[in-house]
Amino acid sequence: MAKTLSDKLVALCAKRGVIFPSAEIYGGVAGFYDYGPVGVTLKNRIREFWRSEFIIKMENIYEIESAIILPRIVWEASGHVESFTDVLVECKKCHTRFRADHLIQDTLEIVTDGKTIEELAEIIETNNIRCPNCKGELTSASKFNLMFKTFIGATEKSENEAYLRPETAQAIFLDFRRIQQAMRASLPFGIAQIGRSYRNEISPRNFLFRLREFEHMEIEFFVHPAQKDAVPEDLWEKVKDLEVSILSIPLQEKEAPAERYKATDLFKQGIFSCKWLLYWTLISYDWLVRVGIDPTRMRIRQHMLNERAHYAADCWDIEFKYSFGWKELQGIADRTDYDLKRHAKYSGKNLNIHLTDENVKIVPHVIEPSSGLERIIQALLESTYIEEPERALFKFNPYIAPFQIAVFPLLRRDNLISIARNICDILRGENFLILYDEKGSIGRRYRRVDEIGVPFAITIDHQTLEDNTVTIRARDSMQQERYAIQELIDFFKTHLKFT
């Protein structure tokens, strides 16, 4: 049986120490993965590129790091206790549990986005869907809350009930006033957070796409409710010429394909609820392209009214065509003032802002770009994986690659090894990510670093002893050119910088 792309990625990632199942020696645990030396470096590269573009280079975005466990009342206020659920069915015979919408999609190959529990139950009953494992009868559909429950302290009393966060956003709303006052922030401004989130998924699947533990990268961007179209011209200049594939509600209702739009036309036609929502969607899309995700496999889809979150006035997903279909890569929502008002109500604390120039108090509206880092990694792996007659490789952008330069002495001889080690020290001193290897044939070493996407390899050979030059091999073309050792720093600063 031919291997799927997903099978190939899983195998290669495990083989080369990129990503592999947690507790693997005990059979693994569904929905949890560990990152090896290559994978954690790749993850760090993407994370730091996100921080560079959305925090460091933006004047009014402030980063926080908050607690993972929060008391139940936080999640009551946010609506998660009541509505953060999926629909579950269980086999009466083998007692395997399934997420109802996934079971229907797998069995009937139909889209179930936005379906209610009653509608899902009716589809299962009408089509006599049975357990795919043993053909047993299924129980009635029920709601299953996806949060991991725990208790704070030594006693498991209701007043000590708490949950692992399923997102990083709520802590941002809890810390909103303190950050605003401490940083003397004026609207518009954002609060960003990168951190772990936990969801007790009924049926984790598709490698990194649906996990029980993953990393969120989120920004809550606070704007004046009467100025949601007031995007400064210097920011709009960065996105106004972008052209993207849009799948709006009217197109979905007609079952029509996505259409190409220019950014300026999207604003003029009022397709998005406000200009700030459009800006954050476009700037997020542009960042994903620069990470290395294939733009021909991306589109921007508007949530239908029946699938829109309870807090959203409008919501769009940047979707990627994974090997298993079109799925959400990043979400951007107009959350209005829902969250701040809910937490103000439940906490009894004032979460408005006093605008001295207007002499009024307002509750800001929120635009939220939110993405899961693992989904980005999987989209990147699928976008950059290439099979050629003699090799398989990842063609990562040089500034995202987990290791930037491989250094190889041609032979395991002391005079070549000492020069190779010295070159490693010089390049590490300039903060380049170096992979050193002196074992095996040079051809096999090239293949190994190709497989993990290292863009350049330096080989130290006998000519190096004569003229102080080395060979630089480019991963993509496999072409080799000689450079003097003293030229290496300038060469790599030019070819490996963030763009």
Contents of the next structure:
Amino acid sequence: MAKTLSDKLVALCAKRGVIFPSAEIYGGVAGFYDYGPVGVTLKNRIREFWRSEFIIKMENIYEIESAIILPRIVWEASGHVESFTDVLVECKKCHTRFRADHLIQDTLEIVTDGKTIEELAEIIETNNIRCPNCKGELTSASKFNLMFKTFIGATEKSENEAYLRPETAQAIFLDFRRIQQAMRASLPFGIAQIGRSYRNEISPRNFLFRLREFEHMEIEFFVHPAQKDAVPEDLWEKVKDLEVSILSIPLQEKEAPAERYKATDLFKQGIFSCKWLLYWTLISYDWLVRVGIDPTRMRIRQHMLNERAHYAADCWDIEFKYSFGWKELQGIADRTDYDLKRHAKYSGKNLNIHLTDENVKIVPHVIEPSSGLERIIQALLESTYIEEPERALFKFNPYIAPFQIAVFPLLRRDNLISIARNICDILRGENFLILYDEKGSIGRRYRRVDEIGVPFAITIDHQTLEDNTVTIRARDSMQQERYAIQELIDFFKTHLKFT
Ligand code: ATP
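Switching conditions: you have the form predicted on its own, so give me the form predicted together with adenosine-5'-triphosphate (ATP).
In what comes next, the whole complex appears, and the chain from above leads the way.
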């Protein structure tokens, strides 16, 4: 059977030590992956690009790093203990457990977003859906909480119950007052957090798409409830000319395809609950395109009313057409004042802001762009993977590529090796990410670095000994040009900078 794109990526990533199953020598654990040197660097590059654009270059976004394990009360207040659940069915014969909505989607190829437990159970019964492995009968549907539970301290008493965070957002609400006061922040401002989240997914699958441990990059952006359309001109300027594919509620109701919209028309037509939500959606979309994700495989879909969280005024997903279908890459929600009010109630603390100009206390509203680093990596791998007759390669943007420059002495001769190592030192001194290799045929070395998307390779050959020039080979065109060694730093500074 022909290999799917997803299979090829899994195999290539394992072969090159990019990303591979955790505890692999024990057979692996579903939903957990380890990153080798190339994977770690790729992840770091994407994370740093996010940090650069959404924190460093923005005046009013403050980054925090919070605890991963938090006591039960936090998750009661947030609503996760009660409702962070998926619906589960189990095969009575082989005891495999399935996520009911996924099982229905796979069997009947219908959309199940927002269906209640009763509705899912009814679909399974009326269509007589059985275990896909052994055709066994399924148990009735039950709710399964996705949080990993643990205990703090040496006694497993209920008052010591705690959970690994399923999202980084909640700690932002807990730290809101302290950050706002410490940074003397006035509305609108955001608090960002990048870090691991944990979800005990019933059926992790599709490589990096549905994991049990993954990395969130989230911003809670606090706005005055009466100024949710007050996006400053200089920020709007950055997104106003974008054109995007939109799948609004009315289009979904008509089962119509996504339609192209200009940003300015989206605002005028009032399709989003507020301009700040629209701004964060567009700027997030634009960032994803700049990372290298194929815009022709992206659309922005509004949550239907029955799938929208009860506290959200509006919610949109930036979806990517993965090799296994259109799926959520990133979510952007208008969470209103729900979270701050819930934590104020459960903690008994004031989580409002005193606006001195108006002499009123208000609880800000929150716009939340929330993305998962691994889903971005998977979309990027799928967007940039190319097969050519003689080679397979990832066409990563040069500024995202895990390694930027490969350095190869043509032959394993001392005089070539010492120049090559010297060039490595010079380029490492400029913080370029270098991969040095002196073993094997030059053709194979090129293929190997193409497979991990290194945009440039320098080769040191006999002519170098005569005139201090080297060749620079471009990954995409495979063209080689000669440059003087003194020109290298300038060449790479120009070709590898963030754009
Ligand atoms: P889904 O409906 O696919 O389960 P979600 O709506 O629960 O996703 P959110 O809670 O909105 O996801 O989380 C925000 C982002 O975190 C998602 O857009 C995605 O990028 C990432 N994410 C969520 N769950 C996972 C997971 N199990 N594995 C990898 N990334 C995830």
